[in-house]
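First comes one chain, alone, set out as structure tokens in the form predicted on its own.
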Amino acid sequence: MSILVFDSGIGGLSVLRELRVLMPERRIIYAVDDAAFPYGDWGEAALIARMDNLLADLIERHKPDLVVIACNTASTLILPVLRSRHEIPFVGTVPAIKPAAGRTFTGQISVLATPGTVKRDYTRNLIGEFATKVNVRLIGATRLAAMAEAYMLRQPVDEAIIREEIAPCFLDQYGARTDVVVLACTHYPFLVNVFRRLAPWPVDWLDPAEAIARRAMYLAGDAQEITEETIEDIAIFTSGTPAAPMRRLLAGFGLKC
């Protein structure tokens, strides 16, 4: 059985790392948009074209039996029309919203994603669902994503920069501090040690990414596994084959370009 994971970086692999602990045995497709990162910068009918024939053609060339969406942005605009159009099963990546509403003890909760998260009425149709008991802050960091993709790649980051766009998750009203940050972007997982350090008090990271690789384990069900030890995991960037560095850092996941 292969999965086809699909992100606009490289912080998706925050999703593999679990796929692997969860179905070592499964081929991994990995497929980077890096052509068009950050997807936030794009308006919707344009982003949800490109991705609609993107990922047509992923699936054509390679067929998976599944896909993983590990990116946040991706996940709110194009499932419906993914699941419409192709009969295997996707599984997204949304803010965790509703496990963060059940997890606060004091009632308040930050959701720190992309500015295009932030805006899509789905990401709000959630706080509307699972979350009316409570008070949730979204933030839109317009520089994490970046800064995340450098981190992971060994190359310096401007701390102060990190404290400022995380600085507007931390809200102390009427006595009752945040307490739970969901992390609405998969980037942001390999920067939360950064974050734990900076962070004006310790507060529970909520990272969705083993919960995303349970539910793909579940829709993975018994189908049958690969066998072949000659069939290697790859990684496929829209850009063209990626530098040395980027190469090392894939070769670490167990990926080949």
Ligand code: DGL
The other form holds:
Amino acid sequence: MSILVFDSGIGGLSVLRELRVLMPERRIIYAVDDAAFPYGDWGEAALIARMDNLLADLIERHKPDLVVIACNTASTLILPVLRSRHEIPFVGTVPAIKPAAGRTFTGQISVLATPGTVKRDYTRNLIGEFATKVNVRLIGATRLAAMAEAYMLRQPVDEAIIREEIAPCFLDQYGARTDVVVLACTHYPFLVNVFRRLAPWPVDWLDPAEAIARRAMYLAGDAQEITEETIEDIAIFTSGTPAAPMRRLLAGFGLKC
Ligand code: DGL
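Starting from the form predicted on its own above, please write out the structure of the form predicted in complex with ligand DGL.
The next block holds the full complex; its first chain is the one shown before.
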């Protein structure tokens, strides 16, 4: 019983770590389309075509029982296409607007995402369906996904840029301040401690990873058999074998390249 977890980069590891905790008996294949990273800047038609081919190939090759698209930029676009093409279940990662609307006290929430996710009809529809009584601000950050990757690899990141990217999340109007910020890109939870430190005031940074893992566990059903036999969890990169620091980072998540 295996699970294919897919992202444009290593942000999907924020979802993978929750899957691992809830489903230690499953084998995980983590696929990264780093050759096309970042997805946030891609046009919709080109991204659908690319992912459609890529996922067909990965599913054919690895025969997973379930696929988790650990990327908001992709999920808000491609889920209906993938579900119409394949019989296995897909779990997407989409902006946690509904839980944010339920959690805010001030009625001001922000969604920190990629430019792609902010533009999607899917995202607008979530607001129309679940957040009509609150004020939702959408912020498409152009540099944060790449900065999260650099930060995870212990490369220097410019905090002034991070401050600039998160600044529009903080709104103070009619006596009400933003109190919930949705982390609507799977890369961002890895920067959340920096966000906390640079934020002008404390907010609830909402990371949906655990909820996604719970949904995946529900859809995966009972494991058919748990064996002692070890089948390694692996990571696959579309651009080939990554450099040593990346391989070591992935080893820390139990993945072999
Ligand atoms: N991790 C992806 C997401 O959740 C975005 C990164 C990218 O722009 O490729 O949206």
